[in-house]
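Heads up, the chain below is alone and in the form predicted alone; it's given as structure tokens.
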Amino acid sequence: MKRVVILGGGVAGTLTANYLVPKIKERIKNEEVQITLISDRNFQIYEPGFLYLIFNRLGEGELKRNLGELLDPAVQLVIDRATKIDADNSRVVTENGSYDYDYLVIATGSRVVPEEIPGLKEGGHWFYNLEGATRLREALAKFNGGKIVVSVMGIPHKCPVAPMEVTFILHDFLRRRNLRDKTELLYTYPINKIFTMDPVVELVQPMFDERGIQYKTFFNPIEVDAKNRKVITLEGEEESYDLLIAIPPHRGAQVIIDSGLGDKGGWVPTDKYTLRVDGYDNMYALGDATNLPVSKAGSVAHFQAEVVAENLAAEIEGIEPTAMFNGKAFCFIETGWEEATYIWFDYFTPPRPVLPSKFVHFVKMAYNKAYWLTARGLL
């Protein structure tokens, strides 16, 4: 029997499993192949929903589903924490056991590490995990005016456009509460422009100007003075705030670091086309876990899962795998309370944003409801 182990129960892991099952259904039925998905939690969270949770537009219950409901019944689900990938012996070690594999799919995602910025945990908020988003929702509900700083504190991070989105929505949120005239809104970014992609900068920067949203570039926080409410940067600046919304530094999963498989950020070195882990013929990586020069976004994991599932199925059938990932990404960009645009791009095609509209926003809101069909591999 061939054993496929998928490590990670986020969108990348569940989609790979759900796409793979129908391609090798007869072999699973005949007990020639076993697919095992290992996750350290028994539920999945729709993380893009945090952007709406902080403004009370989606509830926690709408963002969580049990993994058992999302996975094809042919997939063996193991709830356990992986502690090491023993690549030399093709084995995943967990807190409660070990799992040998013929093929391993690494879909371990990314994590925020606010502790890497001294003072940030005490003096700042973020919305990149459920705990942080819930705290920020409470802080925003109590906010009565002052200075809000939205600060990107490292690249790469999940959902690259989300800091711009939260800034735009904040502008309208404050207007609706008659607080915009009492609030200074500042967005900061660590490089020499407000985003990594020039076509997006050309769209967003004039919109920031029209709305009176201030911005600073080459702004790299190294410390937060929680007592005096100041952000201190590598460039020698000090920026005061009343409410700090940070995008904390991100790192790869601890199991990747502990297994010696990642680079200095914990990202898995991965072939940009085949999605094989560099140096290992029986390992694939996808989603946020990789070191690829693509967005750490759900849509990217979605498109990559199609490639990994197709190549795994080919290998199991004894066929040379030929599916290639072309870098495709698709992102909605909320530009207000009821307005949005979108971008798509790949390795060969730059993004070309369209003008924002209510229609695109409503499509995004509909997708928020339909996401769970995607996770099941149906959309």
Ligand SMILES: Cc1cc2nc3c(=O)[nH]c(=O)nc-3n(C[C@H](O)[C@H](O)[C@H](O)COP(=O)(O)OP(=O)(O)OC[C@H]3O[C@@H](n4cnc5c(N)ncnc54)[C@H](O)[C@@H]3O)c2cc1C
Contents of the next structure:
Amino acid sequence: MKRVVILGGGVAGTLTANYLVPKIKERIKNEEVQITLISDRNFQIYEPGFLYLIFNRLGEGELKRNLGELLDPAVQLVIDRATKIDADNSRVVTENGSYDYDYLVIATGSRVVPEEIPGLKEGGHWFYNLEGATRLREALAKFNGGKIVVSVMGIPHKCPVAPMEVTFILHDFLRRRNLRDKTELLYTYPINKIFTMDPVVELVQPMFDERGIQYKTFFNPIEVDAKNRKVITLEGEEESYDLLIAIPPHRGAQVIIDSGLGDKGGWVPTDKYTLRVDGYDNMYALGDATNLPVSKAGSVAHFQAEVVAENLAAEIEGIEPTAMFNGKAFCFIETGWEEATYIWFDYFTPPRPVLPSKFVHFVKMAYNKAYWLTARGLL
Ligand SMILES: Cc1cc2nc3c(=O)[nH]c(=O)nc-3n(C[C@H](O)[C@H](O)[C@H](O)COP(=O)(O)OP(=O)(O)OC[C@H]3O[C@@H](n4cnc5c(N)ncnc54)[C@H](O)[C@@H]3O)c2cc1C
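Alongside the form predicted alone that was just displayed, please also present the structure of the form predicted together with the ligand.
What follows is the whole complex; the chain from before opens it.
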């Protein structure tokens, strides 16, 4: 029997499993192949929903589903934390057991590490995990005017456009609450421009200007002075705040680091086209976990899952795998309370954002509800 082990039950792992099953259904039925998905939690979270949760536009219950509901029943689901990937012996060791594999799919995602910026945990907020988003929702509800700093504290991070989105939505949120005139809004970014992609900068920067949203570039926080409410940067600047909304540094999963499989940031070195882990013929990696020069986005994980599932199915059938990932990404960009645009791009095509509209915003809102069909592999 061939054993496929998928590590991680986020969008990347779940979709890989759900796309793979129909391609090899007969072999699973005949017990020639077994697919096991290992996840350290029994649910999946729809993280894009955090952007709405903090403004009380979506509730926690709308952002969570049990993995058992999302996965094809042909997949064996194991709820356990992997502690080591023993690549030499093709084995995943978990807290409660071990799983030998013929093929391993690494889909362990990324995590925020606010503790890497001294003072950030005490002095700042973020919306990049459920606990942070819930706490920020409370802080925003109580906010009565002052200075809000939205600060990107490291690249790469999940959903590159989310910091701009939250800034735009904040602007309208404050206007709706009659607080915009009493609030200074500052967005900061670590490099020499407000975003990594020039076509997006060309759209967004004038929109920030029109709205009186200030921005600072080359702004790399190294410390937060929680007591005096100041962000201190590598460049020697200090910026005061009343409410700090940080995008904390991100790292790969601990198990990747502990297994010696990651680079300095804990990202898995991966071939940008085949999605094979460098140096390992029987390992694929996808989603946020990789070191690829693509957005850490659910849409990217989705397109990659199609490639990994197709190549795994080919290998199981004894055929040379030929599917290639072309770097495709699709991102909605909310540019206000009820206005959005979108970009798509790949390794060969730069993004060309269209003018924002209400229509695109409502498509995004509809997608927020339809996401669970995507996770099941149905959309
Ligand atoms: C605020 C916000 C807004 C976003 N908006 C968008 C958007 O609009 N569009 C978009 O495309 N993307 C968006 N994203 C990004 C998107 O959510 C992520 O890119 C996506 O979730 C990555 O999926 P993944 O499966 O690779 O990783 P994850 O979703 O992080 O899943 C990894 C899974 O692996 C599990 N795991 C980790 N280590 C272990 C272990 N040792 N043992 C067992 N299990 C383990 C984790 O618990 C987790 O369940 C947004 C993200 C945020 C935070």
